[in-house]
Structure formats: C-alpha cells, structure tokens
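There is one chain below, alone, in structure tokens, taken in the form predicted alone.
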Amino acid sequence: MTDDIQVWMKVAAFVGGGMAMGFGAIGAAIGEGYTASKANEAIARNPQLSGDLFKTMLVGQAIAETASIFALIIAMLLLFSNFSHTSPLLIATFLAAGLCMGLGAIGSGIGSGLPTAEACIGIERQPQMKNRITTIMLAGSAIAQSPAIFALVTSLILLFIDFTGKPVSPTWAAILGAGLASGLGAIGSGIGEGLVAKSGCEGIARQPAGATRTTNVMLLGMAVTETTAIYGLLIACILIFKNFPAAESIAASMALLGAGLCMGIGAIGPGIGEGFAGQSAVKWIARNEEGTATLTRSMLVGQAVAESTGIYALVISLILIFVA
C-alpha cells in the first residue's frame, strides 16, 4: 500500500509541476507579446527613440515574466524535492499547488504587460516625460503581480505545511479547494489591475501636468480591484488551516471543494469588471481635470457594485465551509 501511495505521489508531483509551468506560461507570454507589438508600433512612429523604447520594452517584459518564474519555482520544487513522509494527502497537495500557481500566474502575466505596452506608446508621444511614465509603468506592473504572489504564497504553504495529522477525508478536498480558490481568484484581479495601470500610463503621456492626480486615482483603482484576489487568498487560508472532522460522506468533501471553486471562479468577473471601471476613470480624469472628484466617486461606486458579485461568492463559500 505504501508503495502505491509513493507511486501516486510521484504522479501527482509530475502532473502538478506540468500544470504549474504549463498554465503559468500563458499569461506572461501574452503580456510580453502585447508589449512587443506596441513597442514596434512606437518605434515605427518615432525611430529616433528606438533605443529608449527598446529598453522600456525589455524592462516591462522582464516584470511580466515574473509570474511565470514563480510557476517555474513551484514546478521545480514539485519535480525535484524529496518529501520525508508518505501520505495520501500529499497527492492532493501536489496537484493543488501546481494548479494554484499555474492558474494564478495567468492574470498577472497579462496584466503586467498592459501598462508596459502603453508606456511605449506614451514615451513615443511625450519623450520628455519618459522618466515619469517609466516610473508609473514599473509601479503598475509590479502591483499587477501581487495576485500571482498570493498564489505563490498559497502554493508554498500547501507544499511545506504538515497535513499528516489530519483525516484524509475531507482534508483532501479542502486542499484542492484552497489551490483553486487562490489560483482562479488571482486571474481577474491581475488583468483588472493591468487595465487600470494601462490608463495611468496613457493619462500621464496625454496630460503631463496632471501626473500626480492621475497616479493617485490609478493606485486607488488598483487597490479596489485587488480585493477579490484577497477573498480567494482568505478562503484558501481557511481551508488550509481549519481542522475538519473526519467524514466518510462524500458530501462533506464536496462542500469544501465547492467552496474553493465558488470563490475562485466568482472572483474572476469582479476583478476584470472593476478594472474596466478604474481604467475608464483614470483615462478621463487625465482629459478632464475638473471632473476628478465626480469621476473618482463614479469609479468607486461602479467598482463597489461590481464587487458585490465577488462578495456573494465569498458568502456562499463561507456557508459551504462552516454551515453545509
């Protein structure tokens, strides 16, 4: 029996590693390609700035690739680490860690590419604002990586926490649910934050005099957009650290797995939707300084309404964990 568990542990580690790197390569490649396309467009319009634009492109692509590097780290840990104990729960752990990091890297990879692409266009239009646009690009791209960091933290916790004292059922479902909650939950916020940061770079290039105002609203919009990824991390932590009594019934396991799926999938739409609201507000504040207060208020109300669906998912997830 022990030999069978060890075999399945290896299978799970290999599959988890493959999913981590496979899914993790999607977002970064899209973000980097989009950045390169806009850099080429900017260079074609102003060849004299090709050196600066090329540097900006490479720096932005390096940040966008961070999410896939996180996925590479988890994949390497799964493929080459020797775990001292044998437990059926490690099968679920390896699969959950791979899924969490792979899915969690998609949104941040795409999101980080959006402000870099717009920064290349902005520098071509306003060469004298190169330093300020680059600073906003770096800040926006870095913040867009935070949902992937949530997924990385969750994956590392799953790999290095000791589940051996817990009952196999329903703990296996809680482990898988945790990976799905944090991994899927990071997708929407990563893309949404990138959308807001994209408009920040565009706004500063269009209206350099309002750079401070545009930056402040951009950061506010990105902070609100990130909340659904935090919900995913919250549900993941509850599922990982809460002690669940042994249960032979499959219903208990499905409730925990359902909680993770509910929060993970339920966070995708709100994250992207809030990003759209923030993107538009930042874009038009740069064009209409007098409307800053009204546009900011409209942005926050719009984001709050979009957030409500993520809150519904959070409530149902908590009911599945603590009531069902």
Second form
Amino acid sequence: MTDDIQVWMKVAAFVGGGMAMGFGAIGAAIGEGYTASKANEAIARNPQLSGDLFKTMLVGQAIAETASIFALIIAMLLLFSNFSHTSPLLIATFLAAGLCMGLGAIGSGIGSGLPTAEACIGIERQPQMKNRITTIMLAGSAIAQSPAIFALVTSLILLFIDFTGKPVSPTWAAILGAGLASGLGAIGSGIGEGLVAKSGCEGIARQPAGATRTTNVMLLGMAVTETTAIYGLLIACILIFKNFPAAESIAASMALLGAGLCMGIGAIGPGIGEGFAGQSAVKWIARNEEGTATLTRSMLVGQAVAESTGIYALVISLILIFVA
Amino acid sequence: MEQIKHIQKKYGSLAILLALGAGLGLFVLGFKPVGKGLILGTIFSIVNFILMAESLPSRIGTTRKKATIFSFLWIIIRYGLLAVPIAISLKLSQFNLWGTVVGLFMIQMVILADGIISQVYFSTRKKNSTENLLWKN
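Can you switch from the form predicted alone and show the form predicted together with the partner chain instead?
What follows is the whole complex; the chain from before opens it.
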C-alpha cells in the first residue's frame, strides 16, 4: 500500500510539474508575442526609433516572463524535491500546486504583455515621453504580476504545509479546491489589470500633460481589478487552513471541491470585466481633464457592478465550505 | 542593436554587482549557501536576459516557418537554462534554493528599481513643457 502511494505521489508530482510549466507558458508567450507584434508595427511606422523600441520590447518581455519563471520554479520543485514522508494527501497536494501555479500564470503573462505593447506604440508616436512611458509600463506590468504571485504563494503553502494528522477525506478535496480557487481566480485579474495598464501607457503618450491624473486613475483601476484574485486567495487559504472533520460521504469532499471551482471560475469574468471598465475610464480621462471626477466615479461604479458576480461566487463558496 | 547591447550591459552589470554585494554580505553573516545560491541564480538570470535579445537578428530576414521553429527552440533552450540553477540548488546543499530563486529574478528587480528611480526623478524634476508635445498620427 505504501509502495502504491509512493508511486502515485511520483505520478502526481510529474503531472503537477507538467501542468505548472505547460499552463504557465501559455500566458507569458501570448503576452510576449503581442508585445513583439506591436513593436513591429511601431518600428514599421518609425524605423529611426528601432533601437528605443527594441529596448522597450526587450525590457517589457523580461517582466512579462516573470509569471512563467514562477511556474518553472514550482515545476522544478515538484520534479526534483525529495519528500520525506508518504501520505495520500501529498498526491492531491502535488496536483493542486501544479494546477494552481500553471493556471495562475496565464492571466498575468497575457496582462503584462498589454502595457508593453502599448508602450511601444506610445514611444513611436511620442518619443519625447519615452522615459515616462517606460516607467508606467514597468509599473503596470509589475502590478499585473500580482495575481501570479498569489498563485505562487498558494502553491508554496500547499507544498510546504504539513497535512499530517488531517483526515484524507475531505482534506484531499479541500487541497484541490484551494489550488483551483487561487489558480483560476488569478486569470481574470491578470488580464484585467493588463488592460487598465495598457490604457495608462496610451493615455500618457497621447496626453503627456495629464500624466499624473492618468497614472493615479490607472493605479486605482488596477487595484480594484485585483480584488477578485484576492477572493480566490482568501478561499484557498480557508480551504488550506480550516480543519475539516473526517467524512465518509463523498458529498462533503465535493462541497469543498465545488467551493474552490466556484470561486476560481467565478473570478475570471469579473476580473476581465473590471479591466474593461478601468481601461475605458483611463483612456478617456487622459483625453478629457474636466471629466476626471465623473469618469473615475463611473469607473468605480462600473467595476463594483462587474464585481458583484465575483461576490456571488465568493458567497456560494463560503456557503459550500461552512454550511454544506 | 547598439542600444540593446547597452541595456544588456547596464542591467547585467548592475544585477551582478548587486548579487556580489549581497552575496558577500551573506557570506560575512554566515549564510554562505544563500549567498552562493543568489550569485548562481543571478548569473543564469543575466545569461537568460542576454539570450532573449541575441536571437533577434537570426529571426529577422528568414522565412516565417524557420523563424517560428527557431523561436520555439530558443524558448526551450532558455527555460532549460533557467532550470539548471534550480536543479543544482535542489541537489547540492552548498546552494540554498530560495537564494537561487531570488537570484533568478535579479534582472527583473533591477529593471523595476531602475523604473522606480526614473519615476522619482521625473516627479521631482521641474515640470517641463509637456503641453507642447503632440501625438503623431
């Protein structure tokens, strides 16, 4: 029996590692490719700036790649670590850690590429503002990485916390649910934050005089967009740290797995939707100084409404954990 | 390509200087494996950053199919290379894993720090005549 568990632990570590790197490569590759496509567009329009544009593209791509390096680290930990003890719960842990990091890197990879791409276009059209645009691009790309950092933190907690003494059922489902909540929950926010940051870069290039107000609203919009990823992290933490009593029935396990799935999937749409609201507000605030207060209010209301579906998912997840 | 070389030199040298400084400090404080891991990770982070740009000329001026295959292989090589220090630190106790992981992000940290410094510089500098800058359509 112990030998069987050891074999399945190895299988789970290999599958988890594969999923971490496989899924984790998707977002960064899309983000970097999109950046390169916009850099090409900018270079074609203004070949004299090719040096500056190559530079911006390269620096932005290096940041966009961060999420996939997180995935690489988790994959390597799963493939090469020697785990001292044998437990059936470790099978769920390895799968959950791999899934969480792989899925969690998708949104941030794509999101980080968006401001970099727009920065290339902005620098081509407004070369005098290249330093300011690059700074905003870096800030936007870095903040868009935070959902992937949440996923990394969840994966590391899953790998290093000791579940010994906890009942196999329903803890296995809580572990998998935690990975799914945090990993899936990071996708929407990562993309949404990238959309807001993209508009910030465009706005500063188009209207340099309004750089401060554009930056402020961009940061506000990104902060609100991130909340759904925080819900995912919250549910993941509850699932990991709460002690669940042993349960013979599969229903208890399914409730916990359902809670993770509900929060993870439920956070994707609101994250992207809030990103759209922020993107549009930042874009028009850059062009219309007088409308800053009204547009900021409209953005916040729009984001709050878009977020309500994420809150419904959060409520249902909490009911599944504490009531079902 | 001169500007690319310049930026590689700038961020690469800053990253290694930072890693050596921090590594030395960690050696003195008795955290030898952490320092070694940090320096190891940083070296691979710099090599990865250099390789990111090195393939650009080879991809330009070739067929789309060849460029796609080359880019894909290049990505595998780069990620394979980044996996080496993690594998080393997992297998050898002389290198601390977390030090290595921090080192792997040294280039990104230097880029971001440079961005923050530029931001501070721009916010404290006298407001220039940004009103006269025109968006080129």
